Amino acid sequence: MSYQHLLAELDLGFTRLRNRVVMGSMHTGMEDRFWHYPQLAAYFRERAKGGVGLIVTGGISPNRQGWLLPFGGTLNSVFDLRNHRLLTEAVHAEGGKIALQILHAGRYGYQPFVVSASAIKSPISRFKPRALSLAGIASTVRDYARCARLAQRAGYDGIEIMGSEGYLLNQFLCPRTNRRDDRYGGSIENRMRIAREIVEQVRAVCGERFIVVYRLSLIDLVEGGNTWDETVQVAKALEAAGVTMFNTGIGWHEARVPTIVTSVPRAAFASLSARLKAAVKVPVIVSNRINTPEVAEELLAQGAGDLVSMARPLLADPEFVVKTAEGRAHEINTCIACNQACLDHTFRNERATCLVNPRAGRETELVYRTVSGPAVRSVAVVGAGPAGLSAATVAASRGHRVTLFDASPTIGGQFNLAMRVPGKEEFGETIRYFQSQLQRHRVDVRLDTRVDPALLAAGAYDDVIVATGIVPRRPAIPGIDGPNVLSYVDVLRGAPVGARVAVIGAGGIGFDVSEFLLHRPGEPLPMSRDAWLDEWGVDLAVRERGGLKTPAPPQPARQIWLLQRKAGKLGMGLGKTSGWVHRATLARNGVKMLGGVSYLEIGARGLKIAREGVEAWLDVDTIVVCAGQESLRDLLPRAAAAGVVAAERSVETQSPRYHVIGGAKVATELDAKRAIREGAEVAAAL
């Protein structure tokens, strides 16, 4: 594709941008303390240097009330302003823009000092807001305004005020949330009051050559949000006021559908700005699960904004202008939508990174410093699995000799499996970036090869990364070995499953095998947008309050049984962004989850179990096994073998020495994140 839509020019009149690709915001945790500006200049830096037309940074309040956390990142003096210039100063350096988010918390603050529009608390948070005063409306409209002139001051092209997701402006724009009777309550015009005076107030002292971005909710997704013909009254009366563009927002934090996780379809409410777009004169930003330039593209093309929001990809992979303008789309780093290390990390006030790209966030930590001559080593990497191709790809592009080992006919290990499940086809990109990165860097890829101590030898290696992964444990339950029995490998592999299954194991492959087998043999994946909607509810009109219907799930295709020997809610361990997803699927779907479950007996009638002292028989037809995995080191020294901490104390007196990654290292609960990371760090050692 010739990307000519995505790489084009935006002239906004007084300034223009080099293309239409937007960095949104991300809060990654570094904006909220002054001693990470640093490290957060070399993050914008970086995606700046990559190609990105604008960049909007992480949430930043104008006030102490609305502060995320306690002591949140705020501009609103002076004294704030060389830190916010380390940001600016790097952006422009490599010829990007950059924008500052204003972001008012309201409720949703995780502090005492919280207010909103109404007195009603949030279900996200333990703090129960003031309702603002007429006094404190118009102090908040005034900190505001001089947050936005700070930020010209410090070097900002422009400021986004974000008035969606259900923070403070949203608060203030809907029912669900503004029970006022004054005259910033009631009617839509009242509603939009203080996002009106704030938009106007911004103009007025910044100047008309000055970006102001509108980040507005089209669609709430909750109970009392907005309809469509009060969103387009909005966004009319903020073009009016000033607004040089709009963002577009999608759902609340609160709301109980999935949004941004990878099960949501690609660009599933683009629609929306397409006819937010037609409704106004200003450009509009399409966001959402867009994550590769050719979706970008299509969507432009087709007119369904005038340019692009992408947040996580940007993450994922800071280079991803630069790629698709060189034609080498095929390497771009594609952001697969786990959340479990940015929006995960985000909502456990952790610096925010990203499972694909360990160097998210970390760029003046994890660098890889190019070697030549007597520093070059001579790599073998066993196993090519998420561990392995990280550890192989970085190690081979600092210029080491690298090999990699596989006894698998394929590389990408787990991911294999992975993106057999539904909702998780995007797993299939990670393999696609390795398998470009292997071959951009030379490394010596040779699968179908069982390897043993002998083999290592006779290649006189340098170094030995073990990143060989794990195998499915079997627990010591009578009748294991029946022909009933299949471990998830087998499952998601193919194997014939009856009509009633019980799965063993609620942890992460237990929810992910149990989603699997809702779905028929043969059903077409990924669930079409249409279908998608349906199952959620949402109704993209936007006829009713938040753009809610009934929703319309597909019927099973078995009866399943999820069963843990803890006690207490199932999928607690699941991330903090995406589980609810997991077990609001399966109880729609009527997966019956048991917790506090001891296992007696596998017999020809099904599984026999203990619970609450009562025995019985789960008549099913198969019994799958997700009971964790136990990590393979047979090429591990024996004087290393006997454990990870073992082998970590002894690696150095070794020729070679030998390195353990991935499951190979620790194999409770597959965790990816940890597995690509620990490669990166291995190699970045080297």
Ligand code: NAP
Contents of the next structure:
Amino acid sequence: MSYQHLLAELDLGFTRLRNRVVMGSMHTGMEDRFWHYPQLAAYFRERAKGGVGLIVTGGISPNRQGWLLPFGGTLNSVFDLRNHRLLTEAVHAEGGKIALQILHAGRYGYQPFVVSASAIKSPISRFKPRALSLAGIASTVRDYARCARLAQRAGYDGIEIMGSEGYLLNQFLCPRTNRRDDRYGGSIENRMRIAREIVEQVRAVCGERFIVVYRLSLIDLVEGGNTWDETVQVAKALEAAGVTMFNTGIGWHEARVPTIVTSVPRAAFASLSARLKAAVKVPVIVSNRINTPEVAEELLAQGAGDLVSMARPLLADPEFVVKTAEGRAHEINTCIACNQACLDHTFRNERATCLVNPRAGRETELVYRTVSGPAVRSVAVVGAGPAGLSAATVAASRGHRVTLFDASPTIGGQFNLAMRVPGKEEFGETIRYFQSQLQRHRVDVRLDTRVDPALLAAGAYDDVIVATGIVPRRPAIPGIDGPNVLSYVDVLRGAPVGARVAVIGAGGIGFDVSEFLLHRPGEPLPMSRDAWLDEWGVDLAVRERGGLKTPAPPQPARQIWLLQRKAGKLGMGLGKTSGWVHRATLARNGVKMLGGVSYLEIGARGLKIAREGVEAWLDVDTIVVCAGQESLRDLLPRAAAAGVVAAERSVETQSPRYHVIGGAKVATELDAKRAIREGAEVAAAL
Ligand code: FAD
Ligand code: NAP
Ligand code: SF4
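Following the display of the form predicted alone, present the structure of the form predicted together with the ligand.
Below is the whole assembly, all chains and molecules, this chain first.
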């Protein structure tokens, strides 16, 4: 593929963007504290160096009322300019362009000063907003303009006005949250007045030679959202007011339709951007679940937009653009849309990073230094799961001599199972990425090789990295060895499963396996975009307000009981931004989710359980065990295997030096985020 559309310059008349890739706004947590700005600058610099056309910062509030969180990043004074200049100078030094996103959270603010169009509390914040008075609206408009002017003085090439995802301007725009009876409520002309005034005032203070992106909600995905005709009316008015480009916004944060998690088909909402592009003259940025240069190029070639916004994909790989341009697209570390280290961190008030790229947001801390001469070590990595792959590729990229072993015929470890779960096909991209890095850095890969101490001794390695992962736990339930009991590994590898199933264990894997079992063998997967839209009740024609329609009736392949011993709601350990999607999918398909269960016995009849003091048989054909995992580290020297902390100390002075990472180190609460990070950290320290 030549990527001619994606890599084409964009001439905006007063300035040019070097290509059509926009790094979409993403809150990293570093925006909120001035002492993090040097790190934030390093993070942006790396992405600018990687060739991104236009970077949009995380959301910065124009005033205190607009904070998303207490003491959130604000640009309302000349004293803020010095910090922001660190960012703009870093990006400009690499030939990039950067726009500041102005975000007023409105009723989504998680702080006591919240304001909105009307005093209606959002379902996702506990703070009820105060309705802005007319004077309050006027001063908010002025605050936007002041913020934009300060951004210009700080060296930004433009701003993005956040007008979607249910934030303040969206709250004014839609009848769901705007019940005003003054000139800012009622008709669509009135509801869009604040947005129009903001664009006009920003233009007035910043002049014509300044990029003003407006992120417009093209489908609200909530009741009381706007119709398509209203959205086009707003777009035309904002275009006339001076917008340079429109960015695409999809769904409010409180919507009960997923918009960016991994099970959302790639580019699922792109047709909306295409419709907007047909209605306005200024460029349109297409967005949401676009994570490869192939998809981006295809969208532009089809005319779905003029630019493509990718936020998380640039977190996952800062070199996305340069790899695309150099014909190395197969080397891109693709965002798998898991949200585990980016959005889930943000929602926990932790710094955002990336599951597949632990350097993201830690560019100044996790540094891979090149070695040469006597510093080059001979390293054996045992296990080619995410932990071992990460360790092997980072160590080899630094110049160490690396041999990677795996007992199985393929690399990837448990990711080979994860990618079989419907809606998690993206996990296969991580295996493809690591494969490319093994080749690029000339790692000696030995598959089908079960490593034992003798093999390691024969290799005379300086370092041995044990990344042998886990074995599934088999709980001691009477009858567990019966023919009707399968482990999740058997199931995901295609073992036949009956029509009525009990799943023991409701962690991430229990949920995944339940979703897998809702589908019939041979069913076409991944689900088509249209089937997915029907399942979630999305009408891309936006015939009704908000673009919602009645979801298609579910057709589960099996009756499933998903069980855990803990009392309470299931799936509470799943990610904040993705767990609700899994719970909703299972609930819609009639999966019975039971907590507080004791497992008494397995027999021909099924599974006998006790719950709230009552014993009962679940009449099921198959019992699938997803009861967690135990570490596999029999390769560690005997003294070391006694305990992980002791392991690291006791072997430090021996040759070879042993290191243990990923599931082999600790199985509890293991996930790929930790596995990949530990691999990178151990390799960075060699
Ligand atoms: P593993 O992936 O288990 O790899 C260990 C490797 O070591 C294996 O390939 C094995 O063959 C090899 N090995 C073992 N012993 C030897 C030996 N003696 N010699 C040679 N090779 C050996 N995590 C997430 O973060 N998010 C998710 O959404 C997610 N979904 C999942 C869904 C499913 C269905 C499954 C099964 C797992 C999922 N995980 C998820 C968990 C994630 O895959 C694991 O946390 C991760 O794979 C652990 O990496 P690891 O390298 O430590 O171990
Ligand atoms: P897990 O999350 O630790 O869940 C294990 C489940 O088994 C729990 O429901 C636990 O609940 C139950 N259990 C534990 N010991 C048991 C025993 N002796 N007998 C019966 N039940 C027992 O582990 P997992 O589901 O195997 O997942 C492994 C890792 O992969 C997880 O840490 C997870 O982070 C990761 N993963 C993540 C996702 C994701 O979407 N983010 C998806 C898949 C996997 P009770 O003790 O209450 O019964
Ligand atoms: Fe993408 Fe997951 Fe990384 Fe977030 S953590 S950027 S969703 S791969």
